[in-house]
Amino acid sequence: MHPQPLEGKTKTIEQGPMPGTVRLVAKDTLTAGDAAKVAVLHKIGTHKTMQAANTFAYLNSESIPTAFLTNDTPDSLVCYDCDMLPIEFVVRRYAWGSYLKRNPAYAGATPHRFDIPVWEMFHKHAVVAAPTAPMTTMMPENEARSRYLSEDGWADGIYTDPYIRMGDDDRWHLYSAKADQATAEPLLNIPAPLTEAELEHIVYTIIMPAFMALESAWERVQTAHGPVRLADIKFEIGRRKSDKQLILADVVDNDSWRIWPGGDPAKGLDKQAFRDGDPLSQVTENYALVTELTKTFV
C-alpha cells in the first residue's frame, strides 16, 4: 500500500480503493530525453489513461497477465499493487530509434523489419560515472535527475536507461544505450536481478505475446495511409504483492510505442512527434486520435 502518494514524471501513485490495489493518476505532462524536455498539454493525461485502459483490457482478454483492473476516473487507473522491476523491456519489429545507435549496420533509408521481433532490456537506474563521479555507481533516476539534470541537459558521465547485456557469470553488464555495441565497453557489472527461469517467463509468457497481440490489433486499424504498423513498444513488469506473480504493470499508452500508419515513420502518431519538436497542438491532436483508435481494441 502507498499511504503517501508517490510522485513520478508523468503520474502519481496513490493508495487504491481496495486492499492490494493502487490508483495511477496521470498528469497532463509529456517528457522526452529522459526528462530533459518537459511540456504540459491539456487533457494529455486523460488521453493516456484511456489508451492504457483500452490496451490493458484488450491484453487481459487475450489472457496476458496485467496489473490493470479498471479506470475509475477519466485520468486514473486502478491496478494491482506491485513491486516494480527496475527494468524496461523493449520489443522491436523494426530497427529504429536508439537501436540504430547500438547497431548502426541496420541504418538505412527504409527501416529494417525483423522477421522475428527482437527484445532488449534497459535498467531504470542511472549510471553515474566520470567526469561527474570519481567511482562508477548506480542511483535511482529520480535522484540522478534532481542532482545532475539542469536546463542545459544531463551532466557529462550520466547514463540514463543503460542497455543491459547478460553475461555468462550470472551478472548483467550495463552499457551506454547510445554506444555502438560492437565496440562499447561496459560501464558497470551488476548481479542479475532475475533468474534465468524468471526472465524466460517474462519474455515468452508476457512481453512477446503482448507485442504480438498489439501488433495484430494495430494492423486491424485502417487509416488513409494503410494499416497501422507497431514498430516497437516498451513494457514494464511488476511482482504482484499479493502473490508475487510477475505481471505486465505500469502503463502502456502512446508514450510506450511507435505506431506508423502505412508503415511510414514520417506519419507516426506516437510521442516521437514531441521528441522531434512538432507543434504541441499537433502532438495533442495525435494523442486524441490514438485514444479513439485504441477503442477498436476492445
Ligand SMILES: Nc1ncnc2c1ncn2[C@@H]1O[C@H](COP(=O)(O)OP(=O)(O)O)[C@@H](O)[C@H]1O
Second form
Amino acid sequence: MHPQPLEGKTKTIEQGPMPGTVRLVAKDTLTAGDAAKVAVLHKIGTHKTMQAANTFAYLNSESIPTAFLTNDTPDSLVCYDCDMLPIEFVVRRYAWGSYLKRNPAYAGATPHRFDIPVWEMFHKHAVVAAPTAPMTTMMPENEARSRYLSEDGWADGIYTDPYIRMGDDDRWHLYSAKADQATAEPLLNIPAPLTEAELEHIVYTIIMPAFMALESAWERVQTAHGPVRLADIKFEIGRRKSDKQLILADVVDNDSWRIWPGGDPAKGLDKQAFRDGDPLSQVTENYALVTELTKTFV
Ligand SMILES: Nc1ncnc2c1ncn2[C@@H]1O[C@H](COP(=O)(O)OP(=O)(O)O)[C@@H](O)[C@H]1O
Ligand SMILES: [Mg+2]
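For the form predicted in complex with the named molecule instead of the form predicted alone, what are the coordinates?
Now the complete complex, all chains and molecules, led by this one.
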C-alpha cells in the first residue's frame, strides 16, 4: 500500500507487516506553532508510541473503533491502513487555547467548564490568501510550509488549521482559527467532504465516546494535586481501506490533549509546556511521566 515511506512532521508511515496495515514510526521530534517551532528530544518518539499504544488499546477495549492493532517495537505502531480525512476533530471540556481567541467571552481567570463537551473541526490544509496570494486557495500544510514559512515565521495571509463552520448550503466555510467568531468573515468555502450522516456517526459514535472514556481514565489517575482533568483533545479519523469503515486513526498521545492535574492549567503535563518554551528537560520528564500514567488505562 505504501511502497514509498511517507514522511510527516512527527512520524514516518511504512508498509505494515500484514496486508492492509501500515507501520507508524515515531520520530524524536516535537513541533509547535504549525511546525514553526521544532525540537529533537531524546527518546520522545518511544514515549509517544507507548502513550498512543496504551490509549488506543484502552479505547479498543471500550468498543471504540481505532486503527491500532499492535505495538511490536518501542517506537512504532502497527495500524490499519486508512484514507485519512483532512480534518482535525477537537473535543473540549474546558474553554482554553485557541477556543478563547474564537470565543473571547469565555476568557477568565479560571477555565470555563462546559457541561456538555464542545466539538469543533479544523481543516488540515492551509488557506492561502491575500496579501501573499492573489487568489484564495487551499494547499496541503507541508506545501504551504515549504513556500510560506521562513525564519521570520509564517507569511501574512496564510491560515493553518482553518476553523470549519457548516453552512446551510451543504458547503463548509473556513475561517481563521484565531479570529473572534462573532465578527469573523469566512476566508473560503468548499464542498462538504462528508455527508451529514457520516459526520453524525463520527461525532456521536467515535469522538464523543472516545473523549468520555479518556476523561474517565484520566480522572482515575490521582496526583498530589488531585485527579487529572482532560481539558481537550484532538482526534483524526480515517476510512479503513479494507472495508471503508470510519475509525479513530493517526495517534492520540501527549501531543494530542491538555491534561491538568487537579484541574490546574499551570500544572499541565502535556505539550503545552513545550509550546510555552519551558526547559526541554522538563518537557521530557513530563512525557516520561505521562507514559507511566497511561499504563493504568487498560
Ligand atoms: N492508520 C493510518 N493509515 C494511513 N495513514 C495514516 C494513518 N495514521 C496516520 N496516517 C498519516 O501519516 C502521516 C504522517 O503523520 P504525521 O507525522 O503526524 O504527519 P503530519 O505532519 O501530517 O501531522 C499523516 O499524513 C497521517 O495522516
Ligand atoms: Mg500529525
